[in-house]
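This document opens with one chain alone, in structure tokens, the form predicted on its own.
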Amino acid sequence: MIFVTLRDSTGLLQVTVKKGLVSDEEFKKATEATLEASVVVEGDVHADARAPGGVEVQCTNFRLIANSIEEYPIKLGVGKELLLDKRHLHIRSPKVAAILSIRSAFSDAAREWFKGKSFHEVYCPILITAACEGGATLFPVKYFKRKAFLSQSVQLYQETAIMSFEKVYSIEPSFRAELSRTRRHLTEFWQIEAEVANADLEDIMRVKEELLTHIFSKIVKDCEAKFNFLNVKFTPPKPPFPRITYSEAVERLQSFDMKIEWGDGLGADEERMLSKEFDSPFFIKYYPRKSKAFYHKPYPADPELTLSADLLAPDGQGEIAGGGQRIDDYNELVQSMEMFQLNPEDYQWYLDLRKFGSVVHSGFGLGIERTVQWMLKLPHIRDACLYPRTPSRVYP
């Protein structure tokens, strides 16, 4: 008798060849079957409390389409260097693909809810000419005669949209050419980017808020065989979500003898740190205009401060979203992009949307890889998609 673990898309299914049960032939096909071999098989179903699964086929026929010509090179124990050389064949793992399995029905649950509040999908270049995110972090890309870059971020297109669907998503890529070496730092990364016409900031945190409450629930009920599989308990947090001030956060980081002062941007140590506080993600708010992009709208009350939030997750996490206010103002605008160093004729297509007609909107971006990584517990954001895109990695 031999027993073969057989492998598709539903998970893992033990499968016992008898000889006698099968022709000579297919039971001598079933011997030179080697690891990873694509095979057909054909039997009885039985239940079998040993087997994965608590069942196990009996096999009446059996046909070997491809064996493997070389020894499978991924072994228990080798290192994650080798894992990641050959992640092509690693996805193959019954693990991996019940995380990138989750990851898929995450967006499934975010579609889901935006179609039930009434969202326009929009689909926005990947080829841009100028920054969103800042200059320093732009790929650039050789356009013709011309150079373009890769899009950080799809939001300032989605702004143009909102002026016809009122409230607009989109799940697309965005490339950082950041030298961030940590576990929670990708070059190309996707996310979840949403705009909203007539929303302030505390409008858009709430859309961030319901969005989340919903994906969670969503996915721990239609997904937990695949958490069962992982070992992985996860709560969905229930909004809304605490909420702290930028001065408040820098208060509490000093607190904790960390080298900070107000001003600084908040860092992957001090979100960590800031994350251990809590026990479900937090929103930190009003962040100081030098440390945010040229389009976040001053806060009326204090002009240094913007109407902007992050979204921070627990347990060492840090953040998951950034999002806020814009500038709805022309000539505030003009003032923003002189502030920032940046040239007003790069943009003109953009202040183009605060000469005719504009309203007060509001918008968010949410990684999916660090949500997914926070929700399983994974050591690093590199096991959350497909291929991980890294400073030191682009291959395979």
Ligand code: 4AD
The other form holds:
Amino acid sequence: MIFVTLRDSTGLLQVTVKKGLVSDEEFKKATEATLEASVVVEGDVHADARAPGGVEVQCTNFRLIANSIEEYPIKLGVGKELLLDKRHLHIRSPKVAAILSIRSAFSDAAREWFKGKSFHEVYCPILITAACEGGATLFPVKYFKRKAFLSQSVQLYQETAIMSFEKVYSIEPSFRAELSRTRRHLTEFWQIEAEVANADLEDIMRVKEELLTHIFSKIVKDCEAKFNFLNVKFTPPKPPFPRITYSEAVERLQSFDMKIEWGDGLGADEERMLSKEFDSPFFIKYYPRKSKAFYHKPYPADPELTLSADLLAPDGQGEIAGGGQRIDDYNELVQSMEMFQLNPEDYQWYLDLRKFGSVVHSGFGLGIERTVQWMLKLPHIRDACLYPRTPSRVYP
Ligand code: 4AD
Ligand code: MG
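Can you give me the structure for the form predicted together with the named molecule, which would complement the form predicted on its own we have just seen?
Zooming out: every chain and molecule, the one shown earlier first.
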């Protein structure tokens, strides 16, 4: 008798192939089948508490479709780099597949929420000519005789679309030529981004909070078996998420003797420290102007600050979403571009939005991989991708 472990998209199944119950030819094929061979099995299903999944199939018909022609390179104990080089094979592992399917459920749940709230999905360009998040991290692309770039965020295009649809969202890739080799940086990642007309900072924070609350509660229900299989306990955090200001964050950090001055950006170390103070995601509001991109609206009572709010995840994860209220006044936007040394010529279409019936509006972008990394307690963000892209990896 031969035991065969079968895998398909629903999981693992134990099959017994017994001499006499299949033809001699089929039995021989079963003995020749190697690790990762593809096969077709017909048989009788029996309950068996000892088998994985609690059932066993007694084979009556065995067909070997394709055998492995070399030894399968993924074995117990191989290193992380080899697993990444062989990612195209490693994704067959039930553990990797469970992570990727939770990630897929994550965007399904987001779409469901947006649909229920009458948001309109828009499909924004990936090839672009004007930076959203600063020129330093743009990936250049040769575009025939001109130069174009890969999109860092669909935000600026979403701002154009709210004039037709009021509430829009997109689930699209973002690219950043960032040399950061950390456990939470990729050069290609996906964002769930939304933009809402006639919404201010407080409104958009509630959108972020409601969206995430829906995603978390839907996912733990729909993917319960996968969480169990991965041995991850995830308790959906309850809204409202705590809110602190940037200035309070700096004071807290200084009280831990961290070297940070008011006005500095919050780096990975600072975010990690703060995120250990909370046990649910939390907002940091009112970042200083110089630490945020040009489009953030200054806080009217203190123009050194912006009407911005990042969402940070606890357990040391740090930022998972950024966003806030956008500058809606033409002159203020031109001034801001000059302050950030951007050329208003490059942004004529974006400036047009402030010329023709501008409205108060706000939006945000949520990093999918970072959020999945946090939910599943993954040691590295690359584990949340089908094919991770980092400064040292664009293969396979
Ligand atoms: O904070 P960011 O740069 O914000 C924007 O791109 C806005 N334009 C979004 C908007 O308002 N529509 O990026 C948003 C999120 C971050 O909070 C983080 O979760 C993720 O995108 N992110 C990254 N994820 C992985 N690797 C990187 N290098 C990332 N950079 C940002
Ligand atoms: Mg950010």
